[in-house]
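Only one chain is included here, represented as structure tokens and corresponding to the form predicted on its own.
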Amino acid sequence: MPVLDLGGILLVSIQGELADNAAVDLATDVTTAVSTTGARGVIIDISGLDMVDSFLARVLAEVAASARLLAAQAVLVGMRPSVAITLVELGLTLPGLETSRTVAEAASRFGVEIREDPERRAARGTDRTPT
């Protein structure tokens, strides 16, 4: 699973499903990146999961401790009501990670700018003008 450097924001974003070996390659490969780049903040976007189980659940508080130990936050986004709901009910926290609604608010905690180019955002239906 590729890890972008958005100079000096990790960007993490699981598509599908994880098989429990992925997820501890993931882990890994994200806390050495974390290491190896000096990133102050690591954001995981799980906008793609249709569920999240408590061995992902745990694994993910586990990157964000590891983060935290090398002087990173983790913002973890996208995540679908379902998947909220699934943890809440299963009693699961995940420690240490705060959650955004989208990359770009989490990028903007780190105060990174993110923009999308408004065509594209058009195109997609989004382009809304406030009333």
Contents of the next structure:
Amino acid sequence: MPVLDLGGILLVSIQGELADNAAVDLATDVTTAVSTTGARGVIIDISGLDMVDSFLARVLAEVAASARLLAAQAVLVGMRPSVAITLVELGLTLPGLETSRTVAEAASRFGVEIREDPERRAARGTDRTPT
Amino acid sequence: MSTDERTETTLPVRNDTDLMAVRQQVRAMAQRLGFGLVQQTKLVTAASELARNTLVHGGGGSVSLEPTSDGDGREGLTLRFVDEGPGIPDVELALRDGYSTAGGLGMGLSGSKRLVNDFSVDTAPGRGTTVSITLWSPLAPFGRR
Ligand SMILES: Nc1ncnc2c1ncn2[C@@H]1O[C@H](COP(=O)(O)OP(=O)(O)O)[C@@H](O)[C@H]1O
Ligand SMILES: [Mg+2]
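Starting from the form predicted on its own, produce the coordinates for the form predicted together with its partner chain.
After this comes the whole thing, all chains and molecules, with the earlier chain placed first.
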């Protein structure tokens, strides 16, 4: 799972089916990258995930918690509506995780401007265009 | 509907690669049965939780996927998670949000129950655990629930 350095912030895009050990590796990789790059923020894009169960939710929460201990903030982006509905009913609202609508919006929290490519915007489906 | 779709499938649950296969098969079967995206996601998520329990708490086992219908044209999918592990001594306690004997989040059993229409646990200490769930499609216009 690639961790991109956007200059002061990191972007992690989680794609497709994730095995448990891959999720745990991801948490280690992200935390290590925060430390080596000194990043202030970590954007976790989960628009590629069609399911989040309690195992993965826990991994995400742990990434956010260890990032915070390293003085970086994790921001979750791109959760599909069907995943959000399911997570809430499962009983997991991920209270410790900051969220943003788009990668660009998350990046701007850290003063980093990135242009959103049209495909990514299309991938958000029914979301309204931010004003 | 072809006979193929009505056939029961049994998958092993022995490692976390098997968990991925379970999620994929449940998703594919739910799609074939015409479940909507939210329903698919609920069922796949419940399946992931319960299959992981079979693996982690039950020491491994299997899951069977069985399409059903209720005669009113309503389609359902029944999933049965079977292991021969230690069993659950107190099911009511295990179904409490946040209860875990393994340092987990303790949301798998209780949360899965909320995600599906039918949920039952058959277990006895030393004799293993079977958890059965069914999700029904909301298709029938005036269907019973
Ligand atoms: N198949 C099983 N065999 C034995 N015990 C189980 C099984 N499934 C669930 N349990 C028990 O029920 C508890 C709650 O399960 P769950 O809600 O999924 O939480 P978690 O898996 O995070 O511990 C488990 O900690 C375990 O004690
Ligand atoms: Mg569990």
